[in-house]
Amino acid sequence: MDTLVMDKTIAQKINDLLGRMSLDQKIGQMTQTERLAITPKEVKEYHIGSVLSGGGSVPGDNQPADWIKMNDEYWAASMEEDEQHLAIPIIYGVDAIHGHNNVLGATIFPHNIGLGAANDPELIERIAKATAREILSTGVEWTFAPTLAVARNNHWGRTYESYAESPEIVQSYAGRFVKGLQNSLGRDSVVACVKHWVGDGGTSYGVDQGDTEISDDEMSEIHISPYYPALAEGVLTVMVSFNSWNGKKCHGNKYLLTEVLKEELEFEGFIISDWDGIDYIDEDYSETVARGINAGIDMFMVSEKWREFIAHAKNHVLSGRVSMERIDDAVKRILYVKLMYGLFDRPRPAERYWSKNPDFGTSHNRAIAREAVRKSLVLLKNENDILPLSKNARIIVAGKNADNRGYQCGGFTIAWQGITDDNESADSDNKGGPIIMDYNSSSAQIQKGSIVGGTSIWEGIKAVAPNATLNLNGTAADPNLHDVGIVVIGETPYAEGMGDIRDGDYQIEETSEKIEGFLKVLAPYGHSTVLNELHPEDLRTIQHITDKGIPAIVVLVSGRTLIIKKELELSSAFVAAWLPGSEGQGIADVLFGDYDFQGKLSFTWQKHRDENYIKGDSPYEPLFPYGYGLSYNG
């Protein structure tokens, strides 16, 4: 262990806290669980590690200061000392993946997969550092990001989480993020966690959570290359990954978290799982967690039967089946991050810097934000040269995406799943809501909220375009008083395995066979990646414009590309707008030629519904192929 503290004054204050714990008090420190199914009275009382939020879990009017409040009560619990505990403050994790995105008014920066068409890794630190800022203003410290997966199969639910199917992208943000969020480990800083280790993005099928059936040589290559500037900049956490590989779970391989990642690549920080994620490794819940803690899991994110956990693994440390060396490794781990930290030294979460100044939702992050919306988009088609369109023409704007801030925020956003937007215009003929599944239940009910701050698609092409009226169904649209249409479709928020796209069932089977453990079903988005079959009103709403004559600028608000052949037809101009988050203004800046259009795919764009090309392959016949984007200059 002596290669993992490099700094003698981290070593001794590691050392002297490891020699005065317990046992209880060493598994406490690697046990996270959520909120809801924990009080600070205890946290003190189990010495546990870790609390965080789960996805649309969040505290009282989910303000800023409901979060500051929140967490400074877990971090007194946790530095109350006594003769049966010891001060070691709590550090509180949240899912900050596209911006602070549990939190009312947060700027909502646009999904990987937009990101990514950018290719813009000054861009991306900037990102990093404003959502950093964001994250601190609630009194928080922790965000599990960023995601380092390299999707290789648009079927896959979590596509936009990733920059790209090739590596390349990836490798050049990695790093960047990391130093926008960690920032020196100083004040303006967070704990930030690459996930999932590893090979999420390419499994079969593109099945969340499915298995990656691939050699060595590719895992290293594709996925595993990413790290790699993540880690030579000092990332202190890895977040394990829930597919397996060629059929053995992540979370109970040995080799890929002990051998690879802690001693072949040398990583420092520690090791945590994801949700449950140790639950699928055998029936035997007792089994999952001595086969979690000895294959290199160092603390373990426990929903809800955190004291289930607690009370298994110290049973198997004093039968021998876990040895205390294994439990000391991943200690030293956690402390060795809350030290780097300094999260000793910090002062309580009310009394922190950015606590008290804060820097949340401000017009400089919205600004950042807006950069990336624009930088993101991708024009595929523009007939005529009709865009950039004038500010003064006569336009209707239609489409279910249009003005609705929850569609265009997508999953990850206020909730899991995301949300459909309150403030939807009531001429709508197209009411469905995004579905939302709670973490702990199998039922899915429809969610309604806000996004606080910025603007819709809609609100941005009004505040430049006088002349715009919206209609979101279409029908309105008359050649005497419209001279183009713009219509903004697409898909409604999905997160992880609710925006898979699955063919059939076979899928699901021919998986489960192949692995040890369990798969963790979802019910999917849809079952094909047609645009017109997933959603048929988007090409009616289309057809009501187009049919009077009147050209059509199709604008398409997705997670992943689509097979878009009828929608492609009838338009005049097409862009791929991906998930752009909260500043939907940034995209009226590119249609009104203010700023030229300057995203390049970095996903291949299918042709058929069978076709699954990715850069490099050979044949590759694509309708569009990676590196692909129009501009007005040429």
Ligand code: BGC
Contents of the next structure:
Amino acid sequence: MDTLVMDKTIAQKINDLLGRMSLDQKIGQMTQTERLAITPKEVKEYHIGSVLSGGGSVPGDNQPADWIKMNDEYWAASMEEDEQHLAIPIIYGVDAIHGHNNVLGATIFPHNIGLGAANDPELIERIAKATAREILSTGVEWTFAPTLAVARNNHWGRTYESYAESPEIVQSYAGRFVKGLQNSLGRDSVVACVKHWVGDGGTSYGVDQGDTEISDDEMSEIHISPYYPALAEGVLTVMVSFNSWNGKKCHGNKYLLTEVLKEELEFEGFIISDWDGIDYIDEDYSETVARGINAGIDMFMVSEKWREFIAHAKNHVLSGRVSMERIDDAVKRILYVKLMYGLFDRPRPAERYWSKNPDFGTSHNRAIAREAVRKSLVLLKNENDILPLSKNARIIVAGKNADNRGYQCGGFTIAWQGITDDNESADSDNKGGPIIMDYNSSSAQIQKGSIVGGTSIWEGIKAVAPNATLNLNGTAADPNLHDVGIVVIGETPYAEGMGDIRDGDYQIEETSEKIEGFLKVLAPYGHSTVLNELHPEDLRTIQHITDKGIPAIVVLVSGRTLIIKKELELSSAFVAAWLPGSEGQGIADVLFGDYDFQGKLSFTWQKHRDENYIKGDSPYEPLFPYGYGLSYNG
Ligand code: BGC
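Switch from the form predicted alone to the form predicted together with this ligand and give that structure.
Following is the full complex, with the preceding chain placed first.
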């Protein structure tokens, strides 16, 4: 690892540890597995370097104390020293991608698409700092965030994890988010992980894990450029992307991982694979392990079959297929991160500062999230200045997304695919709840229930407008009783490939033919980006109100821009609220004029289903261009 420039004492510590480690210990450090697949005892026995929680995989009753206890046990096992085992503290990783979103009672911030519309780097750093403290309050030290994807096609189910379709905003956020999380690597820091390296947002047709068919120049200007500020800020880990680049899987791509990231860009930390990401390189698992290690991956996220991974890796070293230098490079990098973060000097998780002085789901953090909600809202239409509304207006609040904190939080909240609130009212005529599943049924741990804390959009309205009433399907609309309707419509939660929109199978067939290796395909969210085809019940709800001559303010909860022709025509005002998270009150703050709208589209709003205009295209004839957004004061 000659490219690494580091503190002399850290270098000495690394060399000292490395000199005392057996091959088993080294390969163990390179292994990360899911909490459900490993016990603390096995962590010690196999010298495991890291454990993670997949989306929705949570200990005990999913309270901060349960998390602290769990990580404390893994940590203690990793630190027991004897002749077979050298004490090296484990690092525990989670997807805290919009707040510490797996944990009950956490502050859930808007998903990245909303934060992109806010275009406020200073706010981003505060969000990252608050998120870091919530993570630390559960005894955890590493998050797989921020996502630096530049999503180029709204059919992609992960569009909401992207700040913008164009790299500028992503660049301006990347360093600030890393800075807020890693916080000078002091007491208040967690280890950040930028992902997914690289080109995740550029796949053809927006197919999740698909093929990004672009030139070198485009790759570097659009998808690699957001990583520069994160690297400059000293981000300690980078996650590899599931996608391929011109047919070649990133997970087996030595050029992208070693030559570009480690050598050219002088990345000093470690590279982690995505969830079983090497599995799709080749049919033969042994082959896949060799190619992943030789491409430059340092730590392997292996959800379950970590024993096989370890056995293959060891065989490859013994047979010479994988060099000892490569293993040492990987282990040095892992030790570098653990030492830089001060993990060896931190007490056990239960004894750490924030475990004892939790800052979790607090009003301070929720206030930051509420501010983020306000700033993320984009006003697309405001006929005759119907907004802001008077707090005394007689309002009928309708729509399946009006009183469901699960829906407004979206995917990666409590469960991988998100949740639907338990208290969802029975008179809602939605098409059914979100699909909740794990990648692999044997490791599935489904979380049901509600978002704890925060307010639904309806609760936020009710808190300031005493004459507002809730009627989810809008059939109670009555011009004698209601001056105006607020109809909150939109998508139900999804994550990753299960959020994809595909109108047929040809996108998958084409992609599979082009890539070397395999494509993991999940059932898509729908077959059309036309909102009225995805959620016809939403249009009916609006009509129940407008048919009676009552004007409708439409608030759209969604993880992407959708074709909204009919809904927009019927509305008097239209607000894109993205996936605002737990603090629904932020929406009432703006609808009633306590604050002005300031969000601007960071994604182009398409007019027709078959279009995919992106900022900078020529011609460029979308419904609303990138940067669009109305406000009360001009
Ligand atoms: C996702 C990553 C995530 C990982 C761990 C993967 O499926 O692509 O973004 O960090 O799972 O949960």
